[in-house]
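The data below hold one chain only, encoded as structure tokens and taken in the form predicted alone.
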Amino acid sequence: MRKVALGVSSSISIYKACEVIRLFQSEGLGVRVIMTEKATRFIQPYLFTSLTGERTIVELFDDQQRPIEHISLVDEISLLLIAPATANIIGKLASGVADDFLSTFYLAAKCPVLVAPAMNEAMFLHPQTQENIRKLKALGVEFVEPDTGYLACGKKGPGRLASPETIVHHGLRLIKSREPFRDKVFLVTAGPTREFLDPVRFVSNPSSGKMGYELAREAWQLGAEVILVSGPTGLEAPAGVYLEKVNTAEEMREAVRKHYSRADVVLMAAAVADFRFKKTLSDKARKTEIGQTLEIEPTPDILEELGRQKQRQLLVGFAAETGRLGERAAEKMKKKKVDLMVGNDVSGPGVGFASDENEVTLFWPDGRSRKIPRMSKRKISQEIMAEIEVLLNERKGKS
């Protein structure tokens, strides 16, 4: 099991470290907590020991530790994360001071280092703190920028510890980043589109966008630059991902075309409406004005257009069907010239649209297929990225 060393310093936001631990554990990572002595005045070390199952380290030398543990622990961890990080610990790291376990361990660490500051606005913006941060960044230390909000002093400003989700998201990128994804641009579409009859009525579908957002999150954590083109959803884009919001199929088409030339991998996970109204009214129509029929026309097939224009891009399509999945996915794959088709039967209960889980089958142009059993969309995204990594490595081997 890969392990994270979580350094905790004396900030009122120390309680958020408990959620940071839980989120890393949900990703299958172990956590070893290192506390500064002053941090123990906020929370007893036993709390973190109970959460992690491993003794929390405070003292540089004590009777319970292995000899020179700050050196031996180095080989066990994949990431050193300091959250919350006070101005004091940031200053120590920048100056090379090593007078406790955490600052000593930093100097010995060979793994990536991530720091999440938490302090009063004046302290964070002080020229000395900013100089210390710049110095650490120049040395390769990564930072999770603090949020702006209400602080413990009662004032509002920058310095509030970033959310545990954001901190862990950045940490996972440093742990999981893989060579085939670095310097690659991933273009991901997600969510539904809306085709309007008038300002208040539209045709759409139940897509929540969760699958596309999880794909964007996973691609970024693996080291890629990610552009997410999203229809209307209630989801927040993962940190680090560039989000472009659209409503209609035509807007999604234009956004995708704008970024397509830069993209190395394109994942068309959006559920684009297949038709739109021939005429969109500028005012809300009354029932008596609509009549018995409404004229419709097909929306552009974005995936088919991309297949015709494809040059170096790796193109991944998604086929949501309600029957004859293999036959229809294979037909779409051939017609749209995709390199990998992800098919799912959305007629099953609890999977597909608006669900946290999915069950998909992957199809390749050479006739191969692989069924991925029902699991969370987070896990499905990881399975899809593993197959994309294989395809990227195959292309690299042929070049």
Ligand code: C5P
The other form holds:
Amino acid sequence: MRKVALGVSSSISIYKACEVIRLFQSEGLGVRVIMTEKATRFIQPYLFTSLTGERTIVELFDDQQRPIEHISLVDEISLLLIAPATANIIGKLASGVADDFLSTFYLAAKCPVLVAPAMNEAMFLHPQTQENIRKLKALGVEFVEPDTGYLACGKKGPGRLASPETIVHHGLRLIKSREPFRDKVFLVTAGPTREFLDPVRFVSNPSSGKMGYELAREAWQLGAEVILVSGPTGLEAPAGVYLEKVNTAEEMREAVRKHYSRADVVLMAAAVADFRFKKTLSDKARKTEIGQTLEIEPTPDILEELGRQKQRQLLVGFAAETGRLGERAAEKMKKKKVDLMVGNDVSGPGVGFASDENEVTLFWPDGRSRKIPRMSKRKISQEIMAEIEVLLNERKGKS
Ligand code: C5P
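Requested next: the structure of the form predicted in complex with the named molecule (the form predicted alone having been shown above).
The complete assembly is shown below, putting the previous chain first.
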């Protein structure tokens, strides 16, 4: 099992380290906590020991510790994360001071290092702190920018520890990033579109956008640059992902067109509305008028257009059906020239639209198919990325 070393220094936001541990564990990673001496004034090491099942390290010289543990632990970990990181620990790392376990371990570590600062805004913006951060960045250390908001001192400004989700998301990119995804541009669409009759009425569908957002998150963690074109959803874009919000199918088409020439992989996970009103009224229609205004026409088929203009892009389509999945997915795959079709039977309870889980079948143009049993959309996105990795490697082999 891969392991993360989590360095914890003395900030009020230390309690967020518990959530960081839990999130890594839910991704199947073990965590070993290293605390600074002063951090133990906020929280007893035993709390982290209980959460991780591994003894928390504080002292450089400790009778219970294996000799030179800072060296042996180096070989067990894939990431050194320091969260929260105070101005003091950042200063020590930047100048090579090694006077406790954490700062000594930093010098011995061979894996990627990620630092999530947390401090008062004046301390964070101080030229000395900024200089220390610049110095560490030049050495390859990565940073999770602190949030701006109310700080423990009562002031408002930058310095608040980033959210545990964002910290872990960055950490996972450093652990999972892989060759076929690095330097690749992924264009992902997500969510429904809204086709307006007038300023207050539209047709749409129940898509929540979850599948597309999970795909965007996963692609970024694997090392890709990700552009997410999203219809209206209640979701927050994963950190690092460039988000472009749209409403209608026409707006989605424009946004996708704009980025298409740069894209290496396109995942059309959006549930684009199939039809729209011939005329969108600029004023709210009166109820009595509506029956007479309802003339509809098909929306542009974005994926079909992309298929026609395809050059090197790898196209992944999504087909939500309520029966004859294989047949319909194969038909659409051919018509839209996609390289991988993700078929989704949305007739079952608890899967598909707006659900956290899904059950899909993957179809390839050569007639192969693979059923992915019911699992979380996060896990499904990982399975889809594994197949994309195979396709990217195949292409690389051919070129
Ligand atoms: O709606 P349909 O089942 O044909 O959708 C299959 C695929 O085509 C999906 O990937 C969807 O995002 C895409 N699509 C599109 N433009 C449309 C309708 C669907 O790009 N107008």
